[in-house]
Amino acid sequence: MSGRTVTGRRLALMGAMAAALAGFTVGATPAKAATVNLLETGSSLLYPLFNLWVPAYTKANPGVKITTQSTGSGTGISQSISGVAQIGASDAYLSDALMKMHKGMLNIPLAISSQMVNYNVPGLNATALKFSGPVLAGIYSGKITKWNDPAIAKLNPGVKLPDHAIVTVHRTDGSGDTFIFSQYLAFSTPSWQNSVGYGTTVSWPAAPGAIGANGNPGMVNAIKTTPYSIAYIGVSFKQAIVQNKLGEALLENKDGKFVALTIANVKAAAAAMTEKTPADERISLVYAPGADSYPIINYEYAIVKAQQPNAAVAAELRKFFTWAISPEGGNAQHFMDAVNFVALPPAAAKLSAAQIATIK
């Protein structure tokens, strides 16, 4: 073999090595994987929980960025359907009509929440006034207009009720809180069911002096600044109710008992309904049977498309939701306690996990 031939082969080998190393420098590190961005919009009731979850989760999972926005459940639902948001936080599940129109949407419970009925009646905020669904329906329909109306007085014997007009406060945005409050009225009061019904938005009757507010923060502000008002407010804002020394009602449940909003009573209602939860988990937990059941509780939902735009987004959603429903993750007691929620019962968590696995 000639020296000329050997030299040519050496030059060819050196050229190949140079080509293979092209673009690399000494000490270079591999490029980091691109960050996956997720947008969560919707429920103002779920918003405080997401704001606790996201920092804890992203600290342990730096490859994902989750942006949260409190827009109301109605906006969360519409933005998840349109694809503007990957996660639509909602206190309400999608109706049969919406599921038929938008096939492939998932309603994934993440936890269980509840709703207060609060009031600002000078001199009575420290008293737990009793209300039934029919009396609240009468108040919000404008048929019961005074605090000392005989219907309210009958439920609260011995309480000196003021001869003053009631100011009702309701949500103006599409709201899961409106959904479950109006369900309580509808399920307990046939006349409300036949005239107003329930939904994330309803055509509120013309109650004298009624006030509209946006989001749970708006509801709290409206009631604290308006004497003789009454409102429905999500339980994650209970601290604000306590701080502003506003009243919290005892509500009549399906068994005719007046019960306080306590964790034990929420769990009693959940226990009565969990086993009835279907595979798609679209079910109302409102007005559950049982002597101890608090009557306005609900699953807090993530409304999500089963088919995502790419595998990376789908993988991050599966990972985040799996963490969120885990007792060692987002359903840990310290998260639940911070917003007065209740963790998913094991049977419901199993159904949620099955739905999460279908995200592709």
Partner chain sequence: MSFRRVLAVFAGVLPASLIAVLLFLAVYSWPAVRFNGIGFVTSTSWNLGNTYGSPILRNGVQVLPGAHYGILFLIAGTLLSTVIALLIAVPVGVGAAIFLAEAVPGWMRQWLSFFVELLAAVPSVVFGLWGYAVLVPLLGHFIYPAMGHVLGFIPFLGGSTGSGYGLLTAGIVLSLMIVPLIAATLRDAILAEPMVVRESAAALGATRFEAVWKVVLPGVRKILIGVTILATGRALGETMAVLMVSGNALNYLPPNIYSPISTMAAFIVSQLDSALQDPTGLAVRSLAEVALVLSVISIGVNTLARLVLYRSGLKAGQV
The other form holds:
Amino acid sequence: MSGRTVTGRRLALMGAMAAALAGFTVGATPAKAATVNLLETGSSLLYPLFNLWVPAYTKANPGVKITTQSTGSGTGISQSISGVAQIGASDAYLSDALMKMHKGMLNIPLAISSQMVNYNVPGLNATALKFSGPVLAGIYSGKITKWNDPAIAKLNPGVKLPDHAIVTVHRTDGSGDTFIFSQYLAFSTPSWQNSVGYGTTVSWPAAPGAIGANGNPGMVNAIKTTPYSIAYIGVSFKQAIVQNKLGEALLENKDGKFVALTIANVKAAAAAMTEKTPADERISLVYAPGADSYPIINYEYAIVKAQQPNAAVAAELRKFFTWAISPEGGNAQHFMDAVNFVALPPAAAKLSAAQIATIK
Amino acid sequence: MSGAVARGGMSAGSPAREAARLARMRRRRAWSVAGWVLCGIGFGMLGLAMGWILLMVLVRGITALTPTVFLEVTQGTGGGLLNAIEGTLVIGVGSMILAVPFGVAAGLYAAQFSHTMFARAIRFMADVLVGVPSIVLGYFGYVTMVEGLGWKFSLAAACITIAILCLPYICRTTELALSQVPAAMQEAAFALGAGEGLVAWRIALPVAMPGVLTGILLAFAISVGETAPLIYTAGWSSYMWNGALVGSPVGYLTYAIWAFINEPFASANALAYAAAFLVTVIVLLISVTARLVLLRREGAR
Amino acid sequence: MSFRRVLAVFAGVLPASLIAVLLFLAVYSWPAVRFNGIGFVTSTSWNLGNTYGSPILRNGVQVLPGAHYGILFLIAGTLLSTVIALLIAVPVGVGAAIFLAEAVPGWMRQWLSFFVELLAAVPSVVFGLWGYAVLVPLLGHFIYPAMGHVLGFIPFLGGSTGSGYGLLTAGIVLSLMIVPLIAATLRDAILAEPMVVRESAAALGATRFEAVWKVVLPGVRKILIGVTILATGRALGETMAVLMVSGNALNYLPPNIYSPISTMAAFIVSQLDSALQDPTGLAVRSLAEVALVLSVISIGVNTLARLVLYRSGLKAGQV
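Can I get the form predicted together with the partner chain as well, since the one above is the form predicted alone?
What follows is the whole complex; the chain from before opens it.
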């Protein structure tokens, strides 16, 4: 082997690398000075809606590019605080401690969402099983371990429940779904409030066989592939639940009624809570009073820094959010219907608009 | 045959002992056959698993490969993978640009000055660095660069993290290749008055080049196949790379596999399989090329 | 500057980056190490505390009320999945190595060996994809219920056979990822054993398999031990494939072999964004402590492997 051929090959390699590099620089069309890049990350519940919004919005506003990412509300919160993402999508508002620590964070509701409790029990998926907060708390604490447990049977007279172990599925990522689900358990069950509490991530008690899943999609896939499992899943995945013929539960509300997740029931719960919403809009809508109120609903937040690094980004954010909450724009009925969300009530939209105006 | 030899050597003995010996022989033969069969099964299981994985990736991947995959960027959970294909290559090339000079230099030092303390330290540290799990490097990258230095999800954070990951592999293969360069060649050059630098650059490195290239190619394959460290350094982007080193995230194929197989939508799953197909094909092609480079060197010897 | 100095500066980047990573982990996790104490590795409870409560001061560290970090379940999950992977991978790897080195004609050996080595090149996430899409449903719906039925009387093999996500599945996927390393290294070692060893065994009346099994294999024992430890190191730090098939169990020890688990490496991926929810930052620092523990174990195992292999005369960089 002679040195010359090696040198030749080395040159060839260098040439190839240079060509590849040149190819990239040509391939990547240099960003136009006017284009603003926005990164949205967080809630997998808001993700399907953002995926509908972004193409519609960027078509009309070619000066802005928005990347969407389904991670989890936890990521949405932390990355908007750190500035890694401009828009943090979250089903949960920031805690008092976080608000105090990071001044100038905004919690802007964009729409109202709700959460299903779903299950995969062979033979019973077409039956709407009834669950109460305390029974779900018992299941998720590992105290109720079988589907035919007397506590479940009592709520579902006449239903033939299988003698099979319950596989609980919870989120592993920081999640607004965990936040509102654990709030439902905490508000309805004092023992859960005192032991586990609520949060975007909670210390799940040891229930045998419990599975952790990543994001709402992971939850759907987990119960789809696991018979006798139960999970809490954001309503924007209702289509996937229906397609896969999985069960959807009726939940007991504060007035002791078992209600289904319908647009009317979500609106009833929202109406009961809108008046109580403070100016910074950080409030839980879970376990609202009223006979028709569906118990697990929430504001879908965009977590945003009020102080943006430059005016162009701030302007694009204001413009986008204003579009998003307007009934002619992002809150239009066809968008809401596609993901089973409910548009912001006018009073809440007004508060959101006031917050949007403070983005500088 | 071993049996014939044994029988020939030990023909004397009573008929009873002879029968016992034959029985023992048969038993040993049977054990040997069973041993071969078990070894064959071991290999068979390995081959079966490999075949199964490749088959799954090929079959589901090819059915998912449409022109859209190569022509369009990702839109939510649909569209194409052009952004990810570009990102994977940019991250791979970028991390090689960072890792190759330092990795080759470390290998060169370890081989040419192999008895110095520093060379020993390099060898030891390279082995230790191989032992650091890749996710730990990703975590390091996230906390120091993405958040600490405020680079956000970015090409720079991704490339530096992957470069650290690849350094020890390049270093070790370079050193191994250099250690096989005949000492006589270098001594002859020294005798002619060449300096250390000249000998390293003009004699040792060129001769060892196929080995060094193999190492670089394998490191490139690692960068294409990595996921865990990139999730927290490159982030994900559904647009083409905008040319910025810091400040904006980059898409890459392995993310598409991990994130989109998890979605309950057929379009997203198809993208995941398409991405798995592309990643596997790229990595295997690189491995085959690396192998050929090595074989040619051995053939030339 | 002399050539040597310049080279040393460039070469120094490798040691420098390793030191930077380890130093960073140690310094960054220090508050967590102080707060968590020894309970970190002896108790099973990863609890951020009340993330919507106000931070309080404990042991001189700002923490959320109720915060407690114990990762025994992660250590157990990591070690158990690795042990299962080794139990599968070592016999299969040894068998495949003997088969490749002794039972296959030379021209075929090269191609078959190459095929095995390709398996080592397949990325972790593709193994994960296969495990997730093919293995989990197959095992969870058919194999595990049957196993539980037939082998249920053996401790750890009975009880609820779960969903297919879990310890055994993770072990199987891990074993596939380390078998090629064991098989390829051992094959080379067997081929390198001098022919005369086999011939002498044959002359003494041994069958060919006996010659391989009783004479050649003991001769490469040290390499087998070394590469097994090296494979252990790989399995300990493996992330994506485990993440996708382990079931991500939180806060409980696996009651049987089918139960969901989580490993330290997978936990770092799945929990980083949750940990960032903690306004006191203790959760992220505790995660750094997980990374530190994992790195220490993994580096220790790897160094041990290198020592064994070095003493067996194998050149570094060959594995």
